[in-house]
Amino acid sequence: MKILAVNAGSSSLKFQLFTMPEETTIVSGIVERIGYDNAAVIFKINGQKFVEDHQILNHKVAVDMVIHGLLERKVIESLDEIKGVGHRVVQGGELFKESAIIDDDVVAKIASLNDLAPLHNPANITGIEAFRKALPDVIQVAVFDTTFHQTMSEDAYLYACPYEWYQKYGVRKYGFHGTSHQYVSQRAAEILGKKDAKVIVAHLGNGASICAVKDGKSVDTSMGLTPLEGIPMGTRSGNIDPAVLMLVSSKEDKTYGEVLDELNKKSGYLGLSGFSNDSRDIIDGMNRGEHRAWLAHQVQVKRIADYIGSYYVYMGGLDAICFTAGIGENAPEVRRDVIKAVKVLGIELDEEENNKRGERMISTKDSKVKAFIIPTNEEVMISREVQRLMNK
């Protein structure tokens, strides 16, 4: 059975076609710069990469290009081979406790949450509608970043603000990267041979979040109402005193919206270092002895360690810390310094293993708390959800 996993952004469309339940990737790719004359369609098939430049003015054209490419390159013989399409949707609010088979009502509910994810949900809906038109007889499933975190209890997800804000406007912590945290924590439990494992997942990329998973369920996570809360990221500030917005807006004659935009797009690694939001550039700058590069790295490491310590206490112990996503999987310096920062928990780094890539344990065998690199696979989780709902 072939299932297509889709992640639609405002100007991009990522896709991956799987054979299920084997979870074998047949093809993956991305359409970049949608809405521009110089858009690119990229297919990766059997280790080969194919790039085509086109004018792609909207998501409907992008979807048509993807489908045309699958047929033209003989990835599929006909559209009948695709039995399901799974769509990543960033914000499910409290309306969606699990993935949902898409119909007009589900699309309307996703749209009703646009205020909570104004940059993401509208783009996700655009991708959904384009695929519904292109493949009208195929089951389509919405898989939400937030549903894995719906198991958090009130003490974890509520803010200490007027309760009426939660009642009226849904002001609470929702968390994100749920499919990644679920995949990695499940894999960690398998490796440990322990279903009731207490695991902390550090999803570290340009966007980054930490999640505490107990007995297979998310009990707390660092991102909040939006992906701005939590640890510093590539361009996001992470936690900050809200009074900063009033101070900076008055001093620089900017609106709250403009200051908030800077906290989202000009802070984190970029804001502290002054030159890059890329972890690789930050590490290179550290190695050149640049203080602000070291500062950007060290502030993030310190905040990650803060969350790990907090979640250790909240869960009443810890079996493993798992590093995943672009930085988590590929930056040994970040993993090294985080593990050194939480050494008191009973974890020792295996330097040799830490300098390798791929799934592996990077703590010493006698460490009380284990540390792993576990490459994430959000697309597989999306496909699993499609299969699960098809089999209901």
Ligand code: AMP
Contents of the next structure:
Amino acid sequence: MKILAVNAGSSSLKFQLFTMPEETTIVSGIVERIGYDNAAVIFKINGQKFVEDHQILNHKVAVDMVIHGLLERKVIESLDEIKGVGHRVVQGGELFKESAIIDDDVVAKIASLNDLAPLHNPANITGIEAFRKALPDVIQVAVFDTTFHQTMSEDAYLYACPYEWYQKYGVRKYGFHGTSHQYVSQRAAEILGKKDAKVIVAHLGNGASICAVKDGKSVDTSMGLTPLEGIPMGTRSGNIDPAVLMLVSSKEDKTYGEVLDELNKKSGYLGLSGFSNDSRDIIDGMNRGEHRAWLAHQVQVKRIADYIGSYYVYMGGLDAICFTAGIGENAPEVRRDVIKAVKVLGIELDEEENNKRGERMISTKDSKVKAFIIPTNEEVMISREVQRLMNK
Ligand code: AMP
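Moving on from the form predicted alone, please list the structure of the form predicted together with ligand AMP.
Next comes the full complex, this chain leading.
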């Protein structure tokens, strides 16, 4: 059975076609720069990359291009072969405690959450609508970044602000990267052979979040109402005293919105280093002895360690820490320094294993708490959800 996993952004559309339940990738790709003159459709088939340049006005055209490309490249013989489409949706709020089969009502509910994710949910809906038009008879499923965290209890998800803000506006922690945290923590539990494992997942990419998982359920996570909260990221500040907004807006004659934009787009690695949001540049700078590159790295390492310590206490122990996403999977220096920072928990780094790539244990055999690299796969998780709901 073939299932398509889709991730629609404001100007891009990523896709991956799987054979399920084998979970083998038949084709993956991306439509880039939708709405611009220099858009491109990229297909990756059997390790080969095909790039087509087109003018792609909107998501509907992008979806038609993808479908046309699948047929033209003989990836599929007919559209009937696609039995389900899974869509990544960023914000499911409290309305979605699990993935949902898409109908008009579900689309309206996703749209009702636009205030909570103004950059993401409208783009996700555009992708959904385009695929519903193109494949009207195929089951389509919304898989939310937030549902995995809906198991958090009130003490973890509520902010200590006026309770009415939660009641009236939904001000609370939702958390994100849920499909990734779920995929990685499930894999860790499998490796450990322990269903009730206590696991911390460090999803460290350009966006980054930490999640505490106990008995397969998210009990706390670092991102909040929006993906700005938590640890410092490529360009996001992570936690900061909200009073900074008032100070900087009055000193620089900017609106709160403008200062917030700088906390989203000009902070984190970029803000502290002054030159890059990319961990490779930060590590190179650090190796050249540049203090601000070291600072960008060290502030992030400290904050990650802070979360690990706090989640260790909250869960009453810990079996494993898992590193995933662009930085977590590829930057041994970040893993090394985080593990060193939480050594007191009974975790010892295996330097040799840490310098390799791919799924592996990077702590010594005797470590009380284990550490793993587990490459994430959000698309597989989305396809699993489509399959699960189809079989329900
Ligand atoms: P993601 O958002 O998961 O795609 O991750 C993006 C981040 O991963 C960027 O900061 C990249 O610099 C980082 N990254 C990707 N490859 C490497 C690598 N080989 N070494 C260090 N960092 C990497």
